[in-house]
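What follows is a single chain, given as structure tokens, in the form predicted alone.
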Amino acid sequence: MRELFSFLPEERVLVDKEDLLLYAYDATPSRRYPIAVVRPVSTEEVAEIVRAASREGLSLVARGAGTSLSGAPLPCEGCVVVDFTLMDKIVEVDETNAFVAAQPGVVYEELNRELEKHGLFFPPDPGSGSVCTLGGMVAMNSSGIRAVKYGTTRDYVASLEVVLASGEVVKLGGKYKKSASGYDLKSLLVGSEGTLGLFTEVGLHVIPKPSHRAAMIASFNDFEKAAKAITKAVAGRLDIAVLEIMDSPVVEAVESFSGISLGSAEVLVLAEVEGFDTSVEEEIRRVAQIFAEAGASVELAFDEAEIAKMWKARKAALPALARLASTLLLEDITVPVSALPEMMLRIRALAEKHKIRIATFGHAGDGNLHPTFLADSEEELGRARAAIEELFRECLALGGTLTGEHGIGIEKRPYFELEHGKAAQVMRDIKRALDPGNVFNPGKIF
């Protein structure tokens, strides 16, 4: 392999099976070995890095932090990983245009702090904020706890400087605002989980950062109560940038994982707004009104304190979780915001069902749980398995989709035609079209 990258610096070429097992994993259960990794600089070293594998007839896995859900960056059999996190400058902020140029190997945290120097910030906020890459987020279309109120990573998504099978370079994109020439390519790789071709750079659109914030608690002893809150609350127009939900397991993991209090209660419902003036103040109170009606306890946050307070407890969730079993599989569901009460419904249905333990949190403003099934043994596993076709199934049915932000990877590909049925091939032709010695990430989604 090193002769083969001789053009990298021997220290990039990673061959040793101790290296190569940092590479193994993600944050599912599966463990898949690389045959080599190479560590890119630059554009230059990537093009020349699928060149060579091209001739070879080798796979290439583009990967940042490793931190996704789905195994989109897990190494395929004989295939060889392209690690992005040297590639980790920011290359350009913009002020005038609101626009930033990064490298794919940028942390999302580390990208914010340097924004926030220019009054400025790129909105989606995943749970993974502080390690994961740009790269990877372009990839997976990541989003998280704000996406009510901003939208996902495709929304910000300017421009794109990407490395096709061929070895060629292409810029898509732009710091224009808008373009109606041609087809819209730089969306398309947005999403495309790595198999479509290497990103090299990325610009974003970005807005200016708000500098008043205010929150919510809302406690519910009633499961279904708190549903029908949340969908009134969205369908109320209420200039929500966050809302969250919480059922008692995950309470009350969080509260032996953290140390935080959180209140006993059934389920939570935190809810944050955000703006440029104290007018936050007055837009979170008619948001608890909604919820104070609806049979909640409702306390208000106003102190940026308490406010990180709560937002840490949120964001401990999965890592609370993950002590209480050896197995965790973390699912990504998303249907209609009016469909949530009765897909939270049935999620208590397939626990009892498949008996099975079910914690269940998510960004409920968008319709996006994330219902985790905890296993300790191989017939829980089987259990769990069987539940989650199940949840895969009634989520379909009800309007919605495999996944919100996680992505397809390995984990829902066998379910994949089941969401897209013929659209399903359509989406093979292009993979076919872009990437014909599938070079680029074979395996995942299809």
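Residue numbers count along the first chain shown, from 1. None of the values given here were measured: they were computed from a predicted structure. Under this definition, the rigid core comprises the largest set of C-alpha atoms superposing within 1.5 Å between the forms. What changes on going to the form predicted in complex with another copy of the chain:
- The rigid-core alignment places the CA of Leu188 less than 2 Å apart between the two forms.
- When two forms of a protein are overlaid on their rigid core, residues whose CA moves 2 Å or more are considered shifted, and Lys232 is not one of them between the two forms.
- Superposition of the core reveals a Cα shift of 2 Å or more for Lys315 between the two forms.
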Given for the second form:
Number of protein chains: 2
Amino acid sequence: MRELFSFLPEERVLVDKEDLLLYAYDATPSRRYPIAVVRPVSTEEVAEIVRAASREGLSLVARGAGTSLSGAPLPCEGCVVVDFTLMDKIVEVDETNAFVAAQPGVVYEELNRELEKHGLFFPPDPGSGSVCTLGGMVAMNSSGIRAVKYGTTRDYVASLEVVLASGEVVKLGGKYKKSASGYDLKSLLVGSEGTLGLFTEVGLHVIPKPSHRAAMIASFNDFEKAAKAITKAVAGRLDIAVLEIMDSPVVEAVESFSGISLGSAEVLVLAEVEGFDTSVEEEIRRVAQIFAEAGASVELAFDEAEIAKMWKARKAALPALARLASTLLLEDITVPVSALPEMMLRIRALAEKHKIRIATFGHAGDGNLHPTFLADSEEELGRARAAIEELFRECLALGGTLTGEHGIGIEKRPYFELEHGKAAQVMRDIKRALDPGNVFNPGKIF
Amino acid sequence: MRELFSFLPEERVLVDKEDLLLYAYDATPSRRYPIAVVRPVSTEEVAEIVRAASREGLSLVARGAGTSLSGAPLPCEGCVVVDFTLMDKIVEVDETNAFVAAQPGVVYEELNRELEKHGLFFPPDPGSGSVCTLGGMVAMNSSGIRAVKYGTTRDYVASLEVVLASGEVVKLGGKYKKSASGYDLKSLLVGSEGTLGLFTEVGLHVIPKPSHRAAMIASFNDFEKAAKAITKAVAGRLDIAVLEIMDSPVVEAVESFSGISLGSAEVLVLAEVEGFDTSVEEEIRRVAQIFAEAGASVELAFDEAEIAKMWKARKAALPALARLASTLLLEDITVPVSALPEMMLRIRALAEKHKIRIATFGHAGDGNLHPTFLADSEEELGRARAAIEELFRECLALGGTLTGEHGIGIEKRPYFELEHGKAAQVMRDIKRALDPGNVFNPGKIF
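I would like to compare: after the form predicted alone, may I see the structure of the form predicted in complex with another copy of the chain?
Okay, now the whole complex, with that chain kicking things off.
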């Protein structure tokens, strides 16, 4: 390996077992070792790595922070991991065009800290935002709690520099705001999970950073009323930036482990609106009215300290659940918002049928739920897996998609055709056309 | 032909010269005859047409209203035109999910009239909106004056039913708001100009229809000041829905032919803001202030009659120009907004250098300009074409794209590689993978 990558300094080619261990995982339970790790610092080095791997028939797996919940950056059998964390420069912030160009290894929150100095903002806000990298976000089409208002990473990608399987470097898109020139290759590359090419620079259209926000927490003691109120709020003419849900198993976990009192609510809904003036206060009142009319007890928050307090419960959800069982299987389905009440009922029914604990939180505003399956034994894990397969079938039957923001990776690969049918073959045809040697992240997605 | 398409009733297979004439044109000067026209009414018929054509090695050109300014729906040599105008049903309006499904032949403005009954709105607003079809808009990634605020057709496509070259029908996307599941085939299909598949149903995410608007017209007697003020307005934190520009040759044409007095302005800028309450009035004042500070004389309009009057000049632009010369070559470049002043200077320089009349209007807010070349003789046309080639080179040198909303078609095909370089080959590889027999619209884009 050192010989194959002799164009890199020795310290940027890792082959020792203890070094490789650091690259053998992501946020899924699996562990797989690569045969080597390379750490490029430039586009030219990435291109040379790809040419060398293509020549030798080696596969390459791109990696940022390794925070994936789907297994996308897990090493494949006999692969070389391309670690992008040394390519972490912000190349340019262009205020006039509200554009930023950065290398793929830049961390999401660091990018936003720099943008904030210019009054700008890159909204997709994954849970792993304090550590995850831009390249990973583009590869997975990441998003988070703000997607209901601002969309996903794909909506912001203006340009991409990509190394293809041939080792050629292509530039897609630009700083301009619209184009009708040829196929939209950059949207194809966004969300391709490292299977079509390696990103070496990402350009983003960004937006003015909101200066004002206001929040609401609504506590329901009736599960269906809550789900229906969410649907009503989303269908309304409201400018909601965040609309989160936590069901009773999540509420209980948060109450017992964090000591936050949530009045043993059956369902909690958190909402936030963002803007550029105090009209956010009227808007959150309009949102709150819908939930109050649906029977919730509602609290509002207008300053940062109050809002932060409100968010404590939501932020405690995953850590609190993690203490309830030895294994958490965190799912990520999305259904049309109209189907949210029915989907939540079906999740409850699955818990009963399979005698398994399921705690559900998620981004209700865009129909993206994270039903989290708790298991303490192999036997319980087996029941959880059976329930998850049914969950996927129910979600698809309601017009949904297998993943809102975590990607397919290896975790959802067995179910991919269930969702896409014949379109899965079209994707495979594109993969073969762009990467005939299957160099990039083989065995992922399909 | 009648035999090959014997599964269609005779009156929906056209082969007579006088019938074919109606399909031999689009909005470019070229004329080309197909060998037949078929008029399907269902997805199954479209699939059968594709299977028949694939079997016989015939090529198929999809067609809606034929309003293209790039030649995309012009018949290819020996092709069969698939006329989608009989597939014009609105299948479903779903208020809860703010979603509409329609067949490709539905006319843009008819779709919006139906949506308006539900308080909804599909914003991309091509100049041909009163006649152009949804299928054509998706194929070309159409947009118009509102793209600066609302983006292009691609931003709204939620799902597509597509007939592939194999005759298989695939469904892409759905009613859900976000997904990270596999390649974004629907974004790839949007803007593919009929070269990858035929659309049989389109699902759109739509938005609440704004209830309030306000407009501004700013008249400059200094060209550079106007361009710089536009850049400043766009870079500001303003919620501008429309930002149009007309230069002095356009102003003169409008004044002489429509009798509207525009004070012989050097540059006119029109802006509009849209929203859900009277805050649009404050917002348009903020926009107006930027232009007033830059030296323009500014008028505001707050009611529909005043706004309509303001728009009369803009709407008269193209008809007025059409009366100035026997041939108009309407171009469609987009540059980053920061490059707008420089691009406009270079257009002026091209007019002088090539001794050709160029009148420029366009959607300045997103950097999309329509420099319109006027010619009255073959010799003048030759100079115009030489100037247009230089225009493209200048536009690309400034980081722009060949087309903001008209597509490549046949008109810009010679320049496609200039913009895309090696990425053009990636597009060709995808075309070959999805349509190995080159059934769909051969000879377009690349």
